[in-house]
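Quick heads-up: it's one chain on its own, the form predicted on its own, in structure tokens.
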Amino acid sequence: MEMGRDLALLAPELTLAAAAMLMIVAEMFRAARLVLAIGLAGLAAATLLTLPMLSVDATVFGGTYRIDLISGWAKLILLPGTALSLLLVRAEITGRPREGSVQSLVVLVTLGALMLSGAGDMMVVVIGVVLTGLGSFALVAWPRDDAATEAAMKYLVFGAVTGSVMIYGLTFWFGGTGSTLFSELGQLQGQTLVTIAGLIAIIVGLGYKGSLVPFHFWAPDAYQGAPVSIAAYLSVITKAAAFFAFAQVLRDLPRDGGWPLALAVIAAATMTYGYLAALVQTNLVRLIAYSSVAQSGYFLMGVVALGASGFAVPGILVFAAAYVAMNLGAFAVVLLAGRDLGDLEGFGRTRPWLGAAMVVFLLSLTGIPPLFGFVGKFYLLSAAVEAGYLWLAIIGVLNSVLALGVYLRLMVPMYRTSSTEHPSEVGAVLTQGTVVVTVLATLLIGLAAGILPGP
């Protein structure tokens, strides 16, 4: 009865790790499109089955993994945006070779996701590590050209290095509460060295998927090297993975062991650095891959009120659900656009509609009301404030002044005379279709914020 009931519980990540294996078997064959009706299927199957399950708070398999509020609602934002990650990966590599490869690697990315958002055991956040590890790596080589490799070695290399530090680390928490689980962490009370060796140990195998500053050095590379439509899908999913784990697994820890000012600092550092790093860029893969690594640091933020505000929780889940969609848009109109900031002048003027559906990504980005984005940071600036870092939301709010100028580097441009011509391109129906949706999501639920959960 007990392994039943856990089976049905897990019926979501089972749907779809069915539906990834076969999409290898269709790929076997080579037949692009059935590889990807499959993907799009297995994603909405999970998704209905995950609905009947948000009010569920329980744990499976001895409380490895856990169906909660955190989990159930990173399904709801995880799986549709890997949904319109696929129709952007059809769109950019329609015809190339290994194109159902691609699909089912972004699908098992997506599956591990899933594991780090559950995650209810040292052993499953390492699993669900290496599986979105493995998984990227390989796709973002997946153009074989000299920037691609080069990009995909540094992710590896930082990955393995991250990713062993992680695992030694874990292994202090473990001596010290007896248990790999996580409900156990409240036993480290008092034990103030093992629970900072534990803590860096997480902070720099998710701070390294999470893009967190001084983790950050391979998401310029990797997004620029990659596929456009392979940099908006790391960008989200694996993303914000990493700060629902970072929820699952420092909600249970004693924040007297001062891990909160540790990562307020992080916070503050990252969204700094990142919007003046985004300043000075060219290439507008490499600024929107700054402008995402700003953006972790008000995930943060959500991180640092665990336990001390209401806040916290739906602050992270609302800004993940708010980034993905902006985000993922974002990156379609880039390519619609091109890569090169040059590349921006006059699309405003030539694709009215698509300009302004950038402008709509970039004022969400930047913490406009009442865009979805808006809704997003206000948790989370809530939350600091609530959980006693009033610090640390000034700084959240001067970095969204900084994020204005970043983003009229892409805006002015758009709106300007040019003789650049902006032709329809291959795949454009499948993209503005992504730009549709996601624009839509940014002006609306935005919005209808009651929709949300909240504190």
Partner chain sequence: MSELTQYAILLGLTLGTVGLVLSLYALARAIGRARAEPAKDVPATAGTLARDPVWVRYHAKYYGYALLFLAFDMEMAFMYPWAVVYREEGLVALLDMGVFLAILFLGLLYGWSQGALRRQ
Given for the second form:
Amino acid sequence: MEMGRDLALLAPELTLAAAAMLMIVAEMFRAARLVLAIGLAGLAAATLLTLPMLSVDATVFGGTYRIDLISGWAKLILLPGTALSLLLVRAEITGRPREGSVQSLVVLVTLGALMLSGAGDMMVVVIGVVLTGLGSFALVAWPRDDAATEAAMKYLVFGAVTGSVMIYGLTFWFGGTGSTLFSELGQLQGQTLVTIAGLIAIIVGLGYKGSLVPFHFWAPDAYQGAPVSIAAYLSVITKAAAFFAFAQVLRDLPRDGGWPLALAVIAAATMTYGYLAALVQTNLVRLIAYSSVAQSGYFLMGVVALGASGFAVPGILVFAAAYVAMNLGAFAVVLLAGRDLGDLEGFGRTRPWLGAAMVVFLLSLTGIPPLFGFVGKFYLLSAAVEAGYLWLAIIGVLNSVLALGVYLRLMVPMYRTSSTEHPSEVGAVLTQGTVVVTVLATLLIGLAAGILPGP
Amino acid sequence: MSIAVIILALAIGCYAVAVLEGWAVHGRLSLTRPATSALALLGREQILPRTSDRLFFEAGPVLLLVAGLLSVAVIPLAPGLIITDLAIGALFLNAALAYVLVALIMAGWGPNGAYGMIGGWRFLGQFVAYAMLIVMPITAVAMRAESLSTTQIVLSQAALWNVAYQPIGFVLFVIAAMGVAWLPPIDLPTGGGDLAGGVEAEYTGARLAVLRLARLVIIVALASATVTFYLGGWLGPWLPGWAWTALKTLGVAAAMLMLGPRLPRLREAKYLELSWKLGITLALANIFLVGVIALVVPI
Amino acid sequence: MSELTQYAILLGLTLGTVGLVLSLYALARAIGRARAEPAKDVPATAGTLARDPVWVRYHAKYYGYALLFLAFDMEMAFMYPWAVVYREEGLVALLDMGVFLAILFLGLLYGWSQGALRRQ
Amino acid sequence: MPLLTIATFLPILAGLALMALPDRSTKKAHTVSIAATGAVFLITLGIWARGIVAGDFAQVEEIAWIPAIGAAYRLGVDGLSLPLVLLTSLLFLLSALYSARIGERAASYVVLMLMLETASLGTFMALDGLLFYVFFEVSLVGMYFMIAGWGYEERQRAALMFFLYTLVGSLPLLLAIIGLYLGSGTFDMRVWVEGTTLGGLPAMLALIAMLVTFAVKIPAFPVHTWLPAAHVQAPTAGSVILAGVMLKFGTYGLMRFAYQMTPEAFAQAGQVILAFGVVSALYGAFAALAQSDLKKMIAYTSVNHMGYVVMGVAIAALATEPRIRTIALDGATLQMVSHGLVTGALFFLVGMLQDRAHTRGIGDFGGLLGRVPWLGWAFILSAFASLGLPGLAHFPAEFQIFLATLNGMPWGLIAILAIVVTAALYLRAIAGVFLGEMNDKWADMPDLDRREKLVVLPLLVLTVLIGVAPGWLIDMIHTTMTGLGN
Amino acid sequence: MIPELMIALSVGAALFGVGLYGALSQTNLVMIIMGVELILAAALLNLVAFWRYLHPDVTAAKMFVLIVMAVMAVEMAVGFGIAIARFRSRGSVEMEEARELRG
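Would you mind generating the form predicted in complex with the partner chain now that we have the form predicted on its own?
Up next: the whole complex, starting with the chain shown before.
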């Protein structure tokens, strides 16, 4: 039966949704540990359920939702990433009011992220954007102090405006094709104006989610105002999901609309601006925020090459996996070290292992082989070159130098002698566990890159 | 043709309700009283309060009247005797009633008076309380009728009136309807005792007359909606259809009017709490029950 | 009657209502006008004119409900189409909407447990 | 037995084991370091014993790595890489011996050294483009931390400069590798070295990218400016590794990548490359002449010697006769090995001098020969070798290069001028430091101890051996270069 | 092109313009959200117009309309939720006053 097949294919998503519901129930009884346990169990179960489905290429519910390479790997990337984020959240806000609510929201936002990465239909994209967006606003606002509400307010205003602009633009695609399915976008061939309207919409809406220049303004503020663990979560999960959605939407669009070039320009601007801005930051969270803006530019190189290079989709997936691991890890270290650049002073000497882990994350973010980040960047650069965007690849490569400048600003003080105390904090075990997992992923998956999808 | 008939019926109904209300409030049954007080209102001097928002002040009563009339427009008096038999009649009724809130807020805000303002905001709270209890029972009714057309809804009750089929929904709907028409004990916006008339406080003369007329129309509309949704509409033996509708409507209106003054007034917070904690739970249960029954018993 | 006609009638009804009100006002004016007196137009606030407009902030103590209401009311929009085809679809529809309503209800319970249904 | 793999990963595994040890005392760290590098040296001797074959890579070890994109773990050696592998393992062993006195964070130091050895051996033995790049970059990171952590006064700046320069330099190589990959669909360097992967404009673009990378690494004029800073600030062992091993990445890459993978483009650009080589050789010599800091002076002579290598490769590309090409390539490869031995020895000796005097200025010394004869004579021998005296290591190499130049592009012979300059500067340095009037400050300077002699002697012996009887080494190189020249 | 469609789209575009201008020029959070709602209204109008005049038999359009309406409502709910949190913390929901976070 059609319905049964659809539901079976959706098993990971349904599991996650059920877990989220149970988490909310547990939160009603203020059982924060139970909430966490349910969340982790649900994420683990959903991940396991995804494994046998990696080779499936199908759609469910009339083509509106895709179970394919992208959504399969997206689950493998986002679900463990979320699990690690839950640990960080737990470590940071144990015992504070509504801890369980935060945990549940995190899982719900991930559900939205999964919808984005499997979207085969405008409606699913809209729902995904809204689900990730609204949950994120609430997460950012959670501490309810001045900084958090300000961050949430900015995040919300940007999100609401870009989201609604996206919906408005998408209506033109519906007008042009007579269908809300992305698989019908081929019919736009020749309808230049309509194509452009929808494209601008998608770039605005998903570009905001992926914090591309010039829609990135919210990112540093939101990350700075939110709890560090939430910033870590948002910087990886919703961003990766945005690029999965880009891949899902644009891979069916005819390449003749000039959009690859437009996106290439945005990509170049994003990475350059992100690193330049990161160079002058003194707040550690803001610095990583800007650096993650720059990383978005690399993601976009894969998007630019969609349909023109076999490396495009694997590139986005591999880089996303790497990015989730290394950025989460870097944020976990920040959680232990402190939010200010000065807090890193001497950190590598007083906490040698954590310092070494941070170095690994930062080198991986720079793209130094054989770390995971390098593998991702390699795929993306290959995609850009193969798609004929050599200049973009060159800019990407040159920006690695800026990146190095940015990350050396963190690495160098870590090995300076200083008197800064680095007390071990509450929940440090969970955070350190996260660091261990992410650092292993960053180190080892780069070496065992054979398990990753190829072109 | 049917428009004229229904407007006429509505006018008679309004007058009858006015008489009933007089009876309920003053304890004296007087047939002329509404007419005289209407005339008196028209003859009285009209004061325009010092306000910079004249538009809201003027538009409030009119919008209220329009909302009432539009909701009546989708209620069938008898088979074929309906102003517009919309396919989405029940939804339209709901939508029209939503403007009651807008109109009352405008009327409360417009005159720049504290009592009116508080009355308007209170009604907003009241709206938040009753709105779901209008929508959810109607959904259950539509499930049985397989249509949102009010005519279809009446026809679906041929075998058994909805009042017996889904009694929970009926009770909830009536209570909510009393909220919509701010009938006692849920008359917060005009709250006799403490607000000096609330939203009505600044209205005088003809404007007050329009405001009161609009309220009568709304009461009739809600009573007839209750009849349509739960009491089988025009269905009934011996008498012609329109007569049944009229009788039932008056009966419901009388019940609503008589019931209210005998109960203690409900604070808005209490009303909110009751309708969300108890009301919505029951309404959801009602939908579920109707769903199960509709699958099991094909009537 | 086509749908367009139906809505035309409703529009006519609206305009007619406005006309009725205007003619009532005209009638009232015809019956007689009162002489203007100073300070008669003061709003009913114990006979004095408030120094500032009374359009001040009103503490909407029910905003917790209001936010929940926004969500709930919108979800009901999904229920109307479902209700209409409910009997055709049968058990599947019951299950679909059962899940939907269960989640909705869960939301209510959650809000309740977090104190959203409390006088703020 | 996969000797290549064992040799490559033994150091890093030893390093990891050291990190895992509960007791990471200085003594234990150095014991591990010496044992591991010694074992690796023996293993590379084993690789040498197994021999190489003409016209192909020998002892290839291959394991699937990222099958989806045709990248695999592939190692192998030929006449170009084997001498460099031997040089690497020897220099690391000697560095480990020399460093045994380092007490400051010895465990970390040792781990970094071992990581560098893995990276260096991997770079020379990799037969997979991606793998090559990985090792290439890892060496960069290792050296950065080495300079930043254990260098002298201005180490942070020098380290940063080194890192930025070489990273900027190495990134174009990544693009070239991507281009080669997209052109061939595999990362197998054995396919790439056939030289037919790319042609026309893409080949030229790839060549330019590779030349940028390797010119920085070599370093050739005008992108050499990081080298003096890095050398001066690096710890002694770091300088030795940097000069002896890591500069060879550049020349090795020049031959393996630029020359072999894009031969036509290389031939087209041959004159330009030759010019760069000549200018580098001359510039290095003159710049060294102007230095008063011994370490800096030796660093600049590296620019000079590496310039000869560039010349050799360029001549090989330009020459039409296979015989001359082979001679040029033989000479260039031999020059790499000689430079590694000689400059390694010089840096060790300067380091030892600095350990004693805490200064490196030529003017600060004088008449030391009588006080520290071992150190003095060793330095003089190395300096003579470095200036190309017949009978010492550089002579056969430079002779072959100039011979080929004479037959191929005679104008390139102006680089011989550099030899004269080098001779002058070394004589000046020897005179300034070891001859003349003795500075009383150094009256009680101790001579080389046993460990230091053990470090320097093998290098000196080899220097003489190659100068007198280079046959055993040239034969090995020649096995492969004959094929390349044709 | 069908004239009615053009009219509807023009009205939609006007709504969009007004909404976007409002969202970008207002400094009060509530007013910005109102601008956003106008943009969404424009989207709704577009959708309905396209459905009615170009693709009358595509049911997905109606579903899309419902979803957009849900988006409007939910976005507003969360927006006001955050506005309330902000108001409690700062006593104002002016964007101009939100200048604490900067680097």
